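The chain that follows stands alone, in the form predicted on its own, written as structure tokens.
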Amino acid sequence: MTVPFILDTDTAQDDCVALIAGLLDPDADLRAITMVAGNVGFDKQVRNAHLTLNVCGRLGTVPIHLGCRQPMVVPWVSAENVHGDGSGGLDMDFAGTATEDEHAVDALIRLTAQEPGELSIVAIGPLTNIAMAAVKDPAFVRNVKRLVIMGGSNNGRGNITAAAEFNFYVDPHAARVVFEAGFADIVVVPWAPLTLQDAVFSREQLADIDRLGTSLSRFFLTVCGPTLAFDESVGIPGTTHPDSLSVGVLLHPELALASAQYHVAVETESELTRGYSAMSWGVHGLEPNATVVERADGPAFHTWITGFLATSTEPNRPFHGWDS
């Protein structure tokens, strides 16, 4: 049985990822995008997932919906130095693509509705528009199945701030309306320790990926190239890959290996610790409100990428700026 989700993205580098897994795991069934602002400009998120769609051959058969271009309360902050455009320079004819003209968060609500209790959300992105589908419509909290959160760390360092991961402190705001809405089953995948532990891809393996020799795998290194770069200037041994392994832990949920329930809190008010994630593991008296991902099968998840990357596409139109 298939498992209906909608992916919420910024689409950049390890976000195209992610989508790659909704449209070719047999076991996915993503029934639509919705872009939020994020990682890099809005329209070049846009542009990142018209770009992963035409490399699976899927190029218009997944609707893709519009957010919100600006966090809730703060200026949005871009992650560009770490990404580039998100694409690796990658680029199309792109005449004749489209979006809905349903908003976003209009379309959370509705789909969500339509079958309450069936369709999970994996948010791979900041939570503005998760936050705002709350805000206008309650219902929309009871009728989410899961909702898969990549963000925050586990009580540890941030990649934005010391104290902050990405997603969390660009909509530290949108995240904690989040947390305290009452979604029933609410999975955060962190960036650390998790990702730096078991979501990154050495320079052996990202030659595994290579060595396929696909359209897919091409693609993948060169939407990671610029993320590799940063992520090595840093001291990181490779590149990382928390998105990708949100949407597989929504699929095939024995790549968790560890998880516990936490009180999570994130805080909006201080400048040092702007969306510092702050995790109870049950000693202080907070009632849970989410499963946090501790430990995850870094190698089966790496099995699971190249295997999907080793599937032959023929992407709908021919890609300008491949790497030589």
The other form holds:
There are 4 protein chains.
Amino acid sequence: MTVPFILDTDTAQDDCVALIAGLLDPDADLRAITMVAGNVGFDKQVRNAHLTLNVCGRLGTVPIHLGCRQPMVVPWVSAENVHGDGSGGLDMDFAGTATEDEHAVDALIRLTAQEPGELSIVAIGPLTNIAMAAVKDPAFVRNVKRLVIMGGSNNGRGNITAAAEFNFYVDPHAARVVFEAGFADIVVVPWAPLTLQDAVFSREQLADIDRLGTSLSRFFLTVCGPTLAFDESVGIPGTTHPDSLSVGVLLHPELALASAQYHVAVETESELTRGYSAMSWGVHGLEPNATVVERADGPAFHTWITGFLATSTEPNRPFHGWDS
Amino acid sequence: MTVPFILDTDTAQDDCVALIAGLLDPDADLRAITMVAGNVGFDKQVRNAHLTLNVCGRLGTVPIHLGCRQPMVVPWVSAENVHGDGSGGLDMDFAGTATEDEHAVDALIRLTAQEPGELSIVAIGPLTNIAMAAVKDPAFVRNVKRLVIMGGSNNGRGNITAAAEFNFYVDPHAARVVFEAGFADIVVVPWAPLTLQDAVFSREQLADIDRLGTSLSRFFLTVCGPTLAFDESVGIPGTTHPDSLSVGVLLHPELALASAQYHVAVETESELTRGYSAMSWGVHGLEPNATVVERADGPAFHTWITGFLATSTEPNRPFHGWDS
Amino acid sequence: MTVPFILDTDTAQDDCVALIAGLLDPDADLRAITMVAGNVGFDKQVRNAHLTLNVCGRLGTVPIHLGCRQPMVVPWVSAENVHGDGSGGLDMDFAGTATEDEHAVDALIRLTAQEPGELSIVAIGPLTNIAMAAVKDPAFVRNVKRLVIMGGSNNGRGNITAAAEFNFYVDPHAARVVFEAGFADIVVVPWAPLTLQDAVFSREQLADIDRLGTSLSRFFLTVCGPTLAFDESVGIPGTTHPDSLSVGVLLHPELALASAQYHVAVETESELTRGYSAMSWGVHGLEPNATVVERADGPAFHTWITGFLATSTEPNRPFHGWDS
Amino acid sequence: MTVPFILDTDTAQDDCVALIAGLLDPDADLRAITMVAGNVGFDKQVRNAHLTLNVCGRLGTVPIHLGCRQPMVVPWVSAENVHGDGSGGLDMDFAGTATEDEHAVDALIRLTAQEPGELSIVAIGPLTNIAMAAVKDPAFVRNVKRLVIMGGSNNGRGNITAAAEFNFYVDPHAARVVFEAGFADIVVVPWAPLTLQDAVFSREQLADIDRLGTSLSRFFLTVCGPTLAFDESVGIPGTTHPDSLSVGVLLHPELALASAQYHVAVETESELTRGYSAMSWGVHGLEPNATVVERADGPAFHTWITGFLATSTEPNRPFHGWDS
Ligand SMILES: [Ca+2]
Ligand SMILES: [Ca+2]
Ligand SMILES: [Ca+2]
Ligand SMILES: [Ca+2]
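What's the form predicted together with a further copy of the same chain like, now that we've got the form predicted on its own?
Full complex below, order starting with the chain above.
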């Protein structure tokens, strides 16, 4: 029994890993990739999605819908200082690669309407596309089965500011809209403390991955390597994988060792706290609107990811720019 | 030489008058009606649009596209305390009346893309549809010729609060997005002081309209009459016509006796000043982003409107609920 | 029967005129001058107060209490681009001039407590001292008879931004505190439209003042002259006198031709609308907390001011820097 | 060599413990108690201070200065749902107990001015008095040696809301003012995670205190007991002692096992995040303005407190309402 879902992504680094999992996990039924403005330049993100499909030998097999190139209200902010081009300088011949004519917002609305209550969404970028779909068509909210969101922090550190995690910071209004929209089943994979505790790959683990010697392991290290230096400079001992953990939590709920009901609200008004997620754990009299993952099975998550990386794949096209 | 345009409207009271002008003025080439959440319940607004097409004998001749049923970020606020159902209780047999399948946001994007730089838009409701189109497709902003906006006040009183005019108050984020989006030619028809000075029809003028004895004059009084009591209760000596003035300003620019370049910014962060339009008149070092109409030719505007009301039309269907 | 009051001032330009009126009007019983950070550097303001006392021959006769040198929450913003040093370069020998040891906040509290309900305050700068006194001692609010405030705009233009008048902009939190504090009798003299309509002295009127040939007329022109060029550059046909009008309205209530009850609230949260005064005129269901002067007797005000300027005074010390 | 300091307090529960430490620690030279609106009704807080002086046999030996009875800008919010009357129903004959005439704000200014750079302040309530002193007299900021603040959370949970700790929530503007004022040496003792990790007394520890059988142990349990049920209901396994830890950190810096430089900013504009403290740990390019205690020596802290509780004291007056 596979899990049908759409991956809404600002494809760079761990988004690529999330996409690999969504393509290769036998339990996954990835219906579409929807692209949203986030980590790096929009067109670079599209390239990164094609590169990832290519390394899996799946170029052209999953529709890519281009979505909003800017947040709903505020100007776009990039994380290129962290992510570079988002795929470690990797390149290939993109001739003939294509994306759908249909806008991501419309694809989200249409696909979920075709099978009401059957499709889930894993949203691992700013929530612009999801919120736009909710504003454009109220039925969208009712048609989504489960919405897994990578974003915010659960009463812990942000990353782009002390207060805020990147995805919610970039489009705080979209995040607010999504948590107020009435989705029946939202699962949140926060940055802190969850990701920092349970979804960091250490230098040792990266060295183990290097020894796998597959196209995928090489792709992984090329793509994720550039953030390592940045992560270490801010005190994180390895690469971070919240996006792939989000796919993991959808496909294998047992990866979430502890979760709880929270009321999540996102700050849109103040500059200081822009994008802060107020996650209230049940003592403030607020109605829960989301399940927040509090603890994940880090070793199982690592095993799950490295399982894919050990797989032998046939890239559709040769890569340029492999680390050597 | 006619002026091709789309009317984006929350059809109630003066929106109906604006639509009459858009249908009957020989200089107007009304391509589509796009509906946005605003004055009264969304479905009532659609009915009001059909009622207006009917009184003009034009039922079914202009496509009506349904747009966003809620603002971008904040919940919808109605003005039903002012407008009632928006058409004075008027009714007819709506059987067979239809609206387009295409969403208003998509219609705005498609129609303007078909003739880049040729179509104008008169937006006389909250700016949700316009902002959503701008966020969904950046090309939309470049494709619009002129965008006439009824909204805000030019350093004068609001109506729904001291600070804010209704359209900007209802969807302040949309208004902010629109003024920051980079439209080449925005013309603003503000509530105060412009509307209150130059677009109020007095009891005497309404009595003159009554004497016209046409279907249109009867329709006008039925539709606009209910706001008269409210207007007088807040010190306005007559019915107000900013929406129809906006159509007038597009079709007959000479109705604007004075206009100037302003930098317009709309408040989204504070509850007290939600929807306030900061219209800076050139002394604060801000780059202009709009032309604001400062003075209109009230008598000419009145003559222009009453000219239509004096016209004999054949309603497609009989009305129920005429005032008698 | 004289009117006992305290003048809370950021002494520059029209504050000097207000002080002249407070010193010379036989109906005035000026008990103290309290100084607050505002128009120009704090120490320059103190000098300007001494200069004004000097031109009236009253140096050392009224206690000057130094108050808050910064707003309550936000950093101080100067208006030196408008006001220069606030007295047109005027100078004198300040040796031996003195100010009180007691802080302005404490003087406000003590003086009003000594005669509960008897003393009024005319506040013609940012409201920092007044608000600090209210926060420090709740009894202060009850002890003040009438509080006349120069600040805000009544649904009209600001001056420092489109949205805001200078005094409220500089310390918006203080202004908010004052309007929420529960003073029994607040009278507001707003910038727009009142000041612009009824308290501007034209070039012709200034020429008439010049012909008076007194020390006071010379002082007035030296002090007020520098703002004339600025005012004209922003479209105001003359010098503006809201501060002296505020003293006028306390001493001679008949100068206010029209006033009404308003609910006044001041914006503190948003940068765009910082210091905006939402003056609600009774149609929004808010409890009035202030009387706002809507129309003043401009000619009578002008006559009242020029009456003082025609007076012959003996400055205590010679001035340096007279315009020649 | 004793440490001279002032205790600024909203005396209830752990404030009483902090006061006991400040009175009984031989290294402490407590010069004054300044009272600020916070936990419970202002007059109850004053009673609680007297009760605490009494149990130590020190009634009348330390001046109590009454300060601001409300926050700087926003209305007072109580924590009486947590704290009750703040001393577990304890009572005594208060006849003849007295407080100083001088306002707390003035006492803070005067005492620190008398010995510039020599006196420290431990602020364990909302920061209203401290901020008011800074606004009233800029020299105050320069005269304070060290300012220890109990408030905020270090990228962790709040208590009154998910986002905010009580002291900063109650007067966010004061907290903002204090962190922007330029104090040379601010030490922050945050609520989370520090207090929850290192300053909670468990039921077992409370039982041990009970066995001490002194007036002070009895006082402690009577005063702190009522919060135990509340704390346990929100998942905290014991009574919390951030205020006494703050005194501990001043008198015995070695109680702070880990501290680091942070830039602390406090949210004043948004309702959702009101009072949130953005504590930036050095990776966001912000200049540090405070030292935040990250880890305390919990056992040593506990030993330090229970050392006082084991002391035999002679209350000046008998208590009514002892738990029996
Ligand atoms: Ca991502
Ligand atoms: Ca309308
Ligand atoms: Ca002034
Ligand atoms: Ca406390």
